[in-house]
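Single chain ahead, by itself, as structure tokens, in the form predicted alone.
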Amino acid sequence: MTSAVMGETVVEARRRLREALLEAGGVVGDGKSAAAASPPLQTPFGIAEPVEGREVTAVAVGAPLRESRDAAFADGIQRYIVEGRIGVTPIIRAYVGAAVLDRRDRGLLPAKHEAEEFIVAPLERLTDATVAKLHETGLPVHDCGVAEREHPILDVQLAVQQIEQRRRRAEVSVVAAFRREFPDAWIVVDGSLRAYDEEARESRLLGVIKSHETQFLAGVDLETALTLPEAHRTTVFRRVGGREDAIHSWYLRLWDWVGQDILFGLVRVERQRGPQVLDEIEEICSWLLAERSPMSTPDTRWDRLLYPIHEVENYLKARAGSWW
């Protein structure tokens, strides 16, 4: 078969395909190919209430605010490199780096900022000798902890959720900071708000989650969230589970995503519980409407990342340097 065949015949197929789909009632994809599965998810499934009525249900958005709000946005970094290995245990140098950018008369300014470059190793599997030349670089050293048995890919892997921790702490700090100086203001956090405490919670706090690892909801309500229309957010749900049961939750669909992933421009939003979720949910979808504009690209998440949180990272970034 010659090449040429091949791709008529390919290009048919696929456009039976997809005309099958269209006239069983679904939807046609992105059309993009990929050659290696994803990796395994971690927390696939949580578990959650609705809130806001019996069911969850799609509810239509009003018009994106004209105006962004006066707000603060908040995100982190991270970078690390093997630098080499002792044996086979893995001595690693990392980079982590969380800022506040706030919003004032349309302007963003940088408002707090942190930064860490440290060591990342399996102390235990280490000589004494060996530590104290880590140290002697001048720079800190942390202790990734080891598994049942050396291994050189999964070494790796848990120095890396070190460095993930001493970002997260990076950005609690910065948010806590910030707070300090303005209790009053709205902060956006790039992410979940798990990892801040109960009084940061409290106050004008969002996260908004642009990935999709950890679906809380199942059958039809499942269904109404990921299938959400352009400027559609669906009813309020509690996360149940330890901290999480006092965080209300609701999905934000940012742009159209049919003809495109089934999570293209899908973001989910989360607050402290209280009557103010309720009270002000209208208001707040309007507003993060309103930060798709302008656009984030050429970030290849342009279409679940609002703009401000993408100008925290670049930032983050020029701040970085060489590391970045």
Given for the second form:
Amino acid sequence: MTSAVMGETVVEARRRLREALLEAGGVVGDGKSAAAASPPLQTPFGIAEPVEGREVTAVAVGAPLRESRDAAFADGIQRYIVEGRIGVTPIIRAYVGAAVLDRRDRGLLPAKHEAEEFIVAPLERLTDATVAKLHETGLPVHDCGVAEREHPILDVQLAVQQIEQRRRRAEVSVVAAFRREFPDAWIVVDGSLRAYDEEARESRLLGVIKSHETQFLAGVDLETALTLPEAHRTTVFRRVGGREDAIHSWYLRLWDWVGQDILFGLVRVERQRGPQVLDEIEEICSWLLAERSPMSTPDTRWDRLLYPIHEVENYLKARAGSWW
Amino acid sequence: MVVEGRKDGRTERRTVEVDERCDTPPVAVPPDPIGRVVATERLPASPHEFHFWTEVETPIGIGAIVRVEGRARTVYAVVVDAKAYSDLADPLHEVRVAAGIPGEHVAPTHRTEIRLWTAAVLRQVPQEPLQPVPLAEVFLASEQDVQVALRMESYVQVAEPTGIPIGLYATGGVSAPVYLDANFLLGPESAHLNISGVSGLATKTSAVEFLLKSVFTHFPHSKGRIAAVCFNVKGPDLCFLDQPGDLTPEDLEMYARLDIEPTPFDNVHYFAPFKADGININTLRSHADLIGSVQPLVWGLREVLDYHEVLLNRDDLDAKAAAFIDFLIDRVVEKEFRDEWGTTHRVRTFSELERLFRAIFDGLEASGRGDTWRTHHIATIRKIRNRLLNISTRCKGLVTDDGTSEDLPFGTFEDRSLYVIDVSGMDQLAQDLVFTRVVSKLREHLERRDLGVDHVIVFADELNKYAPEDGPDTYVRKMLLDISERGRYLGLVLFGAQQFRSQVHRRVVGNASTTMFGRMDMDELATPGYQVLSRATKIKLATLPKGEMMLRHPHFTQPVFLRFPRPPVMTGPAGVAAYPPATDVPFDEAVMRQLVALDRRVSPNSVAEIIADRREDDVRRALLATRRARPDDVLAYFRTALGPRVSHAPTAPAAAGTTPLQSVEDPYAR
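How about the form predicted in complex with its partner chain, since we already have the form predicted alone?
Whole complex next, starting from this chain.
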């Protein structure tokens, strides 16, 4: 079989498959090949129950807000390097930073910034003399705990968890600092509101989640959520479980996903529970739709990454410079 | 001080702070930096160029001078290029979010954008070791910074300054006088000025007029006496340099800052040939109030013959022709010359030369001696006769047939005076002759140090025409090349102007140490000579407003943009409007007017009576003599110069075989 014939056969097979998907009531994807399997998800499932109606439904969102809303945007970054090992125990140098950019009259200006450079290591596995040597570097030294046995990869993952915690702490800190200065300002944070205490969440705080690792819905509700048309939202649901009970959430489709992956242009929005959630949801959705412009290209997550959040990332990267 | 000016017909007053040149404390400059140097592997900072960013709203632009303050190094530079861009990855993304309709959707956030400037280094302090520009803060240059950046302190802030103000550098609220070094503009270190720009918009003539005023004001007396000779080659451009022009308060403010009196030239001498009628002067400065100050420019056979190379083309001037002309110059002109047929000739005029030629042809024919006279072939003699006698026709008005001449005052040139020669109404051949002869005479006198001044500026416009890059190698072009290459040693300086620099001989423009560019044509800027300029600089040049120029000078390592005021003299069009040229008048009337212009007491009737029935050539000669002498009693002098009335009764022909009397047509020879 010549390559041309083989190519025709592949194309034909693909065409037939896509037609079959459509005939079955499905939609076709972007056709991108996956070279490697995604890593296993840490928390793939969560629990939620409807707040707005009895089941999750799709609701059309109004036109994008025409005027720019003054608001602040917060995000954080983290970097780390395995500087060396004592035996098989990793010694990691890390950097975390978080910032708030304040948008006034369509212009973004840095408002708050925190950054920290530190050492992370499983201190239990190190001798006192080694730990003392690490302290002598002048950098703060943090313990990341230990697994049941030494493991060259798992030990690093534990350290990364510690780094992520410190990054989230920095994010919470800059948001709190900004909140103290501007108690009535809207703040949009990148990611979940879980890390923020209830007092912080009481205010005008929105979490915009781009990754959909944890799915709170199931069955028809999930399909409704993940197949939302462009400029539609789901009805509001409540996360269930401990302090998360106070967080209300909904999905919002920013861009048409037909011809793309199912998660294309899909974000999940979180807000502290309260009557204001339903009162202001239409306005918030219109606002977030308007944030599709400017696009955050060339970032590959541009379909879900709000431009101001993208700018916070760029700002933090610029502040970090060529940190190594 | 309070200055007064006119603009749009209104008089305006303005208070001007007069700076004491370099002793003035620098203008207060905001201490805040306006930018910061950035360098990447792709856009590194080098010892000669660097990049910096500023806020979107910034006072600087192309041509602005900036200062970079490093820890142990200060760098001065001029902005030569600029870019603005945002983080937009693809223009299609904008189209997509706007649904293809511009203005349909305004993004809630302005994209991050940058103003990235490129600057060319003017100077580094310390100069050695030469290093890349530090990645430091960038400041707008103060007045003091401009002086240092352009290395002007070496000739302005010294005991005997040689700075010649050329205009004001003005950017971002800072203005600073810019000076040329007289040693590099007028010699001996280097010399010459060249100005390029499109007609009408580049204000080339205005720039030269202003610069001449500045030179006459600031040229150090210790360096000697200076004068300028200007050739008015078109229209009335240079015809009113002694008349005040309209100046706005802004102009007057600039004059005050540059320490130049905004007054017209007070010592201007005008020269122009006659028209073909030999009595009306061929100039647009012919208004009755001004014609008295115009000297006729009249040359005779000797003046022409000395520069025959200008008038005869290469085809005419073969070796045989040149030999015959040399024979005429050496043996015949203004000498007693006895031909083979017994006639003695004294050739001083074209008429007398024609009589010599006639005698040769007649003698050869009568004697049947063949076709050679004194080794010169008759065909050569005929050719030279035709060419030379044709000159008096083509250059009628400039070249006289009667031997009189009226010339520039070589030997008595006055310090800081202008000599304007109006050749605008002349045939191209005559223009070439005037230019060549005047410049040659200047050169001769400067070599002998007896011109009356030590330095002469020669201003010639339309260098495209006189010294073209290609085309025939004319005598005028040779002359311009000679000035360009050797003039500075003599004190002979060329201020040249042209529309297209690329079309002027490269050695003429290349030898000009100082170069100015006004509004330029984009096609011209696309020629190889402008490759060193950035695209932004070219675009600025192509859109320069009147009164702005780009300047290159040996002390400046990069071109600098500057403004200069309107010249303090009446422009050509304004002059023609204020002093409409007189129409040509009949011979008698013209004589009467010219005498009245010399002396208001002269009565028209008495002039008419004196010149009645007199030969026009005699009247012309007497008028020229009177103009040259400028006596107290003009009429009496004119009458004396004209001589007694002589009968014009026909003279009986000489008897056959008798040698004719010498100059029988000259009644005064009797």
